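Just one chain follows, in the form predicted on its own, and it is written as structure tokens.
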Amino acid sequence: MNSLILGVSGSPVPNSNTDRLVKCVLENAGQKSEFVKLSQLEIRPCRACLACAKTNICTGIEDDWRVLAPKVVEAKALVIGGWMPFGILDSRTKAFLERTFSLRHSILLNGGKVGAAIVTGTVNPDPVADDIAEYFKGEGIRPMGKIVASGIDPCWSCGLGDECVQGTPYPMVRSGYRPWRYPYADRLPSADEFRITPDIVPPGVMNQDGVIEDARKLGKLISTTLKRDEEARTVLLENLLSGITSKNSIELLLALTEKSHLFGWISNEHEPAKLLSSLKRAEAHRERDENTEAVRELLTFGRDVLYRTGISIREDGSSLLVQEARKAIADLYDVASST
């Protein structure tokens, strides 16, 4: 098992603290991974045009999201790294999160993944990291943890920091002002003696107590969780169906749905017929390389399953059917989104 773990950094600084923490998590997960630096892409904010509603494919904006979205859909884990200009989440990471709106229609394509939040900032990054964790929950992503660390504000190296009364460094030592929860306040000299020298600049993450070790642990936790998930899925499917290795993802869904009444998942014996019709149309589209239409039918299938969950479809059966529908869409999404 070698699941894709996608790491995303919203920091524009080359080899930034945010970059290094995201990469540290990926490296310690020990699985297939990819690191994406958003400053090297053009990802615009969501326009809320709803062009994605029926296919979960964003067609309303021509930018690099079309390249990035298939990687997000394929990934089993998302490691999101942001930074905190002006005490809020940076615009690139925010735009990335906004554009995942295109993946949530009908069955939450990111549902079932795991996620980790990383935020760097001059003071108190915790609330922003918590916001990303809440985003995960809303997308059906299981939060594995967060890492917060001190960033190095651009004002430390702009060249005016010793004299500018508006930027970060000098105001930190002005009379009556001390930044809330700034972890390196003890490095700062008095206002009378203030000069920006290497010994008062916040340290990089490699020299911040416990931060790198926390990133290593988080990477290993993500890896362990993904392996456990895949092993549980394999055992469950082997118990339900034979010969699953020879089936493509839609054929697997067809087999599960055909036997759903026998498994006791569906109380109404006539219910599977409607679900099967969507799957058969999806399979026919796939065979004709009409992948966008196949995705649309799979979304219809998943939506119908969820709509009947708790009414005529049992929750455990619904969970497995929707999980496998997401996998079937992921297998088609790359090609579908490029057409």
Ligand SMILES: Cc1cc2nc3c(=O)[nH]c(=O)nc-3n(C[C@H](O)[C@H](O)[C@H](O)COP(=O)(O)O)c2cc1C
Second form
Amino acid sequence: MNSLILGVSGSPVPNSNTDRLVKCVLENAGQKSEFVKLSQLEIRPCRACLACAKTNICTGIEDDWRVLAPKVVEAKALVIGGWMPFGILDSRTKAFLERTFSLRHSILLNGGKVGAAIVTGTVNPDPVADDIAEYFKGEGIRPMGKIVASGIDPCWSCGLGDECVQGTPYPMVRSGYRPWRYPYADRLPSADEFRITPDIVPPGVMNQDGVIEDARKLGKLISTTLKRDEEARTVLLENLLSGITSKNSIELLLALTEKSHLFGWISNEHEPAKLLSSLKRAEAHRERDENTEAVRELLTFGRDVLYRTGISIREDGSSLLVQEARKAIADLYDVASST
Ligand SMILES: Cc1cc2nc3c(=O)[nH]c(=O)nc-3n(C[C@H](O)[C@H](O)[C@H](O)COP(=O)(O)O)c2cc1C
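Having gone through the form predicted on its own, I am curious about the other one (the form predicted together with this ligand); can you provide its structure?
Following is the full complex, with the preceding chain placed first.
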């Protein structure tokens, strides 16, 4: 088992604290992983054109989302690293999250994955990390945890120093830093003696108390969870489909759907014949290399399953037919989205 774990960082600073934390989680998961620095790509915000509605493929913007989307679809875990200009999530990470809108139609394509939120900031990154965790929940992604840490405040190194009254030093130090939740306040000298020197700057994340330990644990938790998921899937499919050998993920889904009245998931009132027809059309499209059409049929199938059975995938991301439809789409998405 070697599922892809995708880590993204919205920090534009080379080898930044945010980057290092995301990478630390990936390394400790010990599985196939890829780190993406969003500032090296052009990912524009969603323009709400809704061109993605029927195929879950964004065709409304020509940018690097074309390259990134298949990796997001393939990944079983998303590790999202942001920073916080003006106390809110940075625009690159936000644009990344917005563009995943293209993947949510009909069956929440990212549903059933696991996610982790990492945010660095000067003061109180928790609410921003909680926003990312909320995003996960809305997508049916299981939050595995969050890591917050201190980044390097630009006012410590911009060169304007302690005489600039607009930046962090003035309000933080001269107001007695009472309104701030700044974890390294004890490094700051009194207002009268205040000078920006290297010893008042917070350590890098690798040397912040407990942070790396938490990142290691998070990486391991992601890894164990993915392994457990995959083992559970294998056992379930072996039990349900014993004797059936399927060549690809659509055929497997067909076999499951054919048998699913036996499991009590689908009854006659759910019109199983219609569900099976969708899958047969999807397979016929796949055989003719009409991958976008195959994806469209699989989404129709998934939407029909949910609508007819009344399953809420937010509460029950485990719906096996939907999960296997996501997998079948993931197997085709790279090619489908490039044509
Ligand atoms: C333009 C700008 C605005 C910032 N505003 C805030 C802020 O409002 N609150 C805060 O806690 N940190 C703020 N910061 C500090 C960043 O969050 C900090 O630089 C970031 O954690 C650094 O992460 P990095 O080392 O990964 O680049 C700001 C930084 C920049 C460059």
